[in-house]
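Only one chain is shown below, in structure tokens, and it's the form predicted alone.
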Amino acid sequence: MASYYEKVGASTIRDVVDRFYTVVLDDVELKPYFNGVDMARLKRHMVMLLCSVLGGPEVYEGHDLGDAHRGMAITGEHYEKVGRILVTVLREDFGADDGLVEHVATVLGQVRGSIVEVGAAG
């Protein structure tokens, strides 16, 4: 059985990541999290991460997700919003099937605790 990565390919994943960050950065609540961030570098890391999550050969070699997000005061509300944006981009902009979307949603749920800061004000 083909992996989700094999079904969509690296080129599509790059396009998904570009569209995802376009939407995220257009959101007034989320944009401040990215002030001063090297977006080209962040996008490369996100492509590697998403490729890995989808079963591709790319190995994510970026920072541990908890370390990368520590001190950013990411709220549960904002984490959920980012997750909804990713799912919407996958489904509506790229026609991802339910299995792929559910897989990504499951992984988002698994890493939530590493990214959301308890007590962060939203």
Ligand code: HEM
Contents of the next structure:
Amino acid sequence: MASYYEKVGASTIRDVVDRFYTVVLDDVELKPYFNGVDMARLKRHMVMLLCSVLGGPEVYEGHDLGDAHRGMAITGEHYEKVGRILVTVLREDFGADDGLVEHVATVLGQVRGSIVEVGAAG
Ligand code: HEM
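Now that the form predicted alone has been shown, please provide the structure of the form predicted together with the named molecule.
Full complex below, order starting with the chain above.
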């Protein structure tokens, strides 16, 4: 069976990540987290991560997600918001099917504990 990665393609994944960060940076609550961040590098790492999550051959070479977000005091509420943006972009802007969206939502649930530092239960 074709992987999601094979169905969607790396170039679409790049477009998804571009659109995702456009929406994130457009949000007044989320934008401050990204002050001074090298967005080109962040996008490159997010593309690799999403490709590998979707079954592609890319190997994620960024920092461990816990290390990458340590000390940012990311709240549960902001995590949910970012997760919702990713799912909405996938579904509404790129027509991702339920299977792909559910797979991504499952992974978001798995990595939440490494990223959220404030109101972790929320
Ligand atoms: C929803 C799940 C999330 C995933 C899968 C994710 C993924 C990533 C990845 C792959 C990186 C790059 C790490 C590296 O370059 O080594 C990163 C960095 C970053 N993330 Fe996230 N992230 C998530 C949620 C969030 C949230 C909720 C926020 C803030 C509200 C956030 C803010 C940042 C910032 C500011 C950086 C840049 C760190 C730096 O370069 O100094 N992330 N994230």
